[in-house]
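The chain below stands alone, shown as structure tokens; this is the form predicted on its own.
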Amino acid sequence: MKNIRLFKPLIGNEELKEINKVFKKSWIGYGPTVKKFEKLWCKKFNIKHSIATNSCTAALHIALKSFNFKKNKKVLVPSITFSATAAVVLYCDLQPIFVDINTNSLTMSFEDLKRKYTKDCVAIMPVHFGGHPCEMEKIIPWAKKKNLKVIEDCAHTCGGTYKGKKLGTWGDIGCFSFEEKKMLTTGDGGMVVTNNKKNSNIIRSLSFHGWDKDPLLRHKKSSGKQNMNLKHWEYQIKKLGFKYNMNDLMASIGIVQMKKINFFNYKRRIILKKYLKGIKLCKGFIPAYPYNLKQSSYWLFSIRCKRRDHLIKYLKQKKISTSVHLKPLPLHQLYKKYKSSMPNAQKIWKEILTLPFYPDLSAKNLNYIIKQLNIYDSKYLK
């Protein structure tokens, strides 16, 4: 028996007959194509302005960057999230102030958040960790009422819907994650979304090295007898920028991914469905999220339990793999001097494990995991 893997893309011919359109053009870097993306990115979650990036945390970065916020100001992001949500804070000469999750989702808590808030701090960014939403009902107009930027970290959900609305539309700015393991994939790559044009203009000069004009638009200017006068090849460097562009091969995949999301989330429901019908009875464990499957887009299926590290080995023997989502950050050594009161996370995260879950996760794999669970949970945890 092979590995059963923890994450896999779920990728086919039709990705590959989009590409081989892009190199029958032989233009593969910022084109055409990245535009289209971004255009049907823009319908599909009903907002004005999309910019492809290379990658989320790139996104996140010049989402935040785009505010210029004055030095050693404050942003809260959640204690439990990947370090890209505190980083890009870092890239942008700005103090995290980490916010304590709920027991019952991982998620911000929105009770820490109102604590741990002071008159210095500029910007919100909630995390729908695992794909489950954030109180977003709550926190909105709470920073409003504060003046608080609110930057939605996306990656970890796309095409969900939160009390009748898209995640990543509620803040001042979405950003999206298409790394390899993610939602899509584009192999990596990202995605900011905002209704706000300044915004837009902002990153998307940020995205490419701070330009004022677009390199493509440039281009298309250059073609044409009535623009033979025209100085196509001059530009501006307005803000310092970064090397942050979407190519085409990346576009190219991510077109056909987008028409497949709704899919994607489909079969996730009908898997996570017979993971929680699977272990309703287990006594020694529980689902890490609350786990509202309807228009839902979830990508942890992640549990809890007191002897986590002992059932990772137990499941690595099985040839089950499995990880951790995700250690605090205030307890890596970068970040340590930014600590605050954080016990939710503390506890919680020595508890939980991620078990392998993506569209195409076969039912015999499936039930063999969920067998396992059941074998281990009545001879281990009873």
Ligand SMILES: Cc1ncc(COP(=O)(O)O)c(C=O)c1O
Second form
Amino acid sequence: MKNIRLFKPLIGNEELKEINKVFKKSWIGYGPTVKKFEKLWCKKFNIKHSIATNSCTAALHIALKSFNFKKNKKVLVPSITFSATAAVVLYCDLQPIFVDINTNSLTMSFEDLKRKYTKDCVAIMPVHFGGHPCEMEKIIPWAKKKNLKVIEDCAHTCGGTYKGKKLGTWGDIGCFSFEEKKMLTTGDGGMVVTNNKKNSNIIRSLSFHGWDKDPLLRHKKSSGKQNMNLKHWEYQIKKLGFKYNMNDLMASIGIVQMKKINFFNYKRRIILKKYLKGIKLCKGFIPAYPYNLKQSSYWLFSIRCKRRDHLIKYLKQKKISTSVHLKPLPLHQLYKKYKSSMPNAQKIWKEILTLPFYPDLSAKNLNYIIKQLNIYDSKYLK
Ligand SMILES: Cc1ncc(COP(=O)(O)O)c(C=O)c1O
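Got the form predicted on its own; any chance of the form predicted in complex with the ligand too?
Starting with the chain above, the whole complex follows.
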């Protein structure tokens, strides 16, 4: 028996066909396919501006940088998140303030957010961790009152709706990840979405070396007989930018993947229902998230178990892959000096483990995992 993978992208012939198209054009760098992908994204999210990047880390970095906050100001981030959420704060010469998590969802606690706030705070980066929505209906009005900018880290979700509003469109800016394990993939990649024209212009420029003119639009504008005298090659560098743009090869995969995202989310919901039903009678586990499945877009299936490390070892012997999402960032050396009180994160992270979860996880493998969880529960946890 082969190991059951933890994550798996669902890619196939449709993606290959679209890749073939860009190969035939011999245009695989930054070009019209990226523009097409961005346009489709605007339409899907009903948002004015979408900027495709080569990762979500890049997206978060230039999203935060676009506000030009003063050095050493503070940004509120959850204590349990992937390192990129906090790393971009440091990239921008700002300081992360780690907020504790909710015990029932692993997302940023609104109560602790209010406690950790000081006058030096300039922004919040809520992470819809595992795909579970943060309490945006509380965070957004409070952030407005405090004049805090909100950048939603949507690396773990895509297409999910919370209280009637798409995740990624609640804050000033939303950032998505298309890394290979995520909700949809372009190999690596990301997307920034915003309705703010000023931020969008800065972000686009920062994503391409800080140039003041988008190279594609510049060439397009200066082509045609009436524009013979326009200098298609001219631009100004006004800011120190980065090489963060997406390319046509990635975008060709993304265009097909985004058409499938509703299907992916549907398949994920079916698998989640089976998981939840399958472990219902287990006494020793609880789901790590509330899993409100309506209009959901969950990336992780995680459970909490007091004997987490022992269970991981057991599942490894049974060829079932697992992981831990995630150790609180202030427990890592780099972030130690920013550590503050986070009792929930410190307790809960020792209990969480992630199980295999992806749209084409087979019924046979899913049943096998559920069976092993039940065997473990009755043998070691009763
Ligand atoms: C919460 C979160 N934010 C940001 C990122 C960075 O995404 P990327 O790998 O696309 O840079 C990740 C990656 O896993 C993540 O989990």
